[in-house]
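Taking the form predicted alone, here's one chain by itself in structure tokens.
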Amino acid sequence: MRAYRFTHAITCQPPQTAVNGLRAVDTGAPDLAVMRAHHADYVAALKSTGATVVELPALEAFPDSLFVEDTALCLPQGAVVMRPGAPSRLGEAAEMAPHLRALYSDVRQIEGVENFIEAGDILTTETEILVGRSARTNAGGVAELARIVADWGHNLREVFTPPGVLHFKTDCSLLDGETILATERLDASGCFKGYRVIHTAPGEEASANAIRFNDLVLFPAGFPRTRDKLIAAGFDLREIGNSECAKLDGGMSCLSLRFTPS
């Protein structure tokens, strides 16, 4: 279980401008007060495991800046600053870089001007790094990241995000060294061959984005059948409200960077 003993996490307060954040389908503006209450519960859950949580102030110039995960890939050996596929989010990665340099001795970045990649498309397991091509991550970004992580001894495998799904991790999450929570539509691609896969319950596909953080699985509230599956499988769940972030295509993994710095 070594991959889940994180010492640090980075979060960012939701800005007032979050109501203008990107979304695939407009289901209404998020309620900022509710969003901030959910975010506080999320941070408290991370802290309850004993980790140090760096809480960055809101970045009003960047409506999507609370979704810090997309800005960087954090590995034990170093961090890689991403080049987001959404042009309005490029500045978020630049804002995150100095905070990573304060904690890591080796911070690199995606530099190709035609390359783009967001860490919401990256699932790191104990044996490999899975990167899903999507509208936010292209072949050039995947190839450049593969070269970087090879220096640190990591194997990267390119997979594909289903059409209409924003990020690879919208439809999956890692629960332990061998177990992945995934939607049936993503698992049907065969990308998780060799892993134990738990499917989200029908109609609860939005619950696929959870995170394992130390001894806890942070799980979006409101998906009782999938929740019960995971409890029956022996996982310790902490349900966190996600109704407002979901309006901006955000989930549990999006809200933090989780790592043990080198």
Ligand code: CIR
The other form holds:
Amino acid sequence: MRAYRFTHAITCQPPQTAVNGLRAVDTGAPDLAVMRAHHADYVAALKSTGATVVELPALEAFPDSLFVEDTALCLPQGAVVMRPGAPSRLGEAAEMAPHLRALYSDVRQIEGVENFIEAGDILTTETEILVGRSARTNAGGVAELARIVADWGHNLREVFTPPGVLHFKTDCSLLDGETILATERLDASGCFKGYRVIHTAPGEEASANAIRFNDLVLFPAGFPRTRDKLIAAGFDLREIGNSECAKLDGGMSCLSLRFTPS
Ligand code: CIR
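Can you now output the form predicted together with the ligand? The one shown was the form predicted alone.
Entire complex below, previous chain first.
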């Protein structure tokens, strides 16, 4: 499977309640108009690759619902609905499930009441599924997911999200079949042995959350040294403003589910 080629994506409009979204450090409320303009640029970039983008309307009851990535893991064989570890986000997964059922014939879900997992902690490469335990993803959630994906022939490897980092993918991204963009602090944990790793430039750790989507890399604006490294490595970059989602600890991967349904 090509882990970065997709026919579909799902996004969800930022709700007005996004101003109350979760954040580790309060740097002020996001500006909704700017957030929506960035979101529109993001959706346009996905569509420009030829993919079908299912754009869901805003869910006002869930301030973090624009970060759809956390609600599901989408694989070629089927989708798995997550159990987010943030209590305010649990209901988002149930909202996403019918949209996945409309596109996939096999949709499973994490069911254990003590099991928690958010897909921001999951990096799918061509050969394995890396899952970082974090404040949002516990051992039970990882173990339940491992059983489900084993049915579909996938290897799952448990790794660790660095302390103080929201999700595993806050600090890394898949760029192609063998290349990962990562912060030095995450790479130092040794979890990417066997991959080619490009480090974010010092001071630009917040640029580690990018996405490869078909021929493009969607990359947060404002990180010129890391951007230039990726351009020099031959990637076709599309810079997207992320200033407002960054106030809620969100980035490029969080804003979409990307997949080719079975
Ligand atoms: C949260 O704390 O859950 C949201 N404010 C941000 C979620 C970002 N999602 C992601 O990294 N996959």
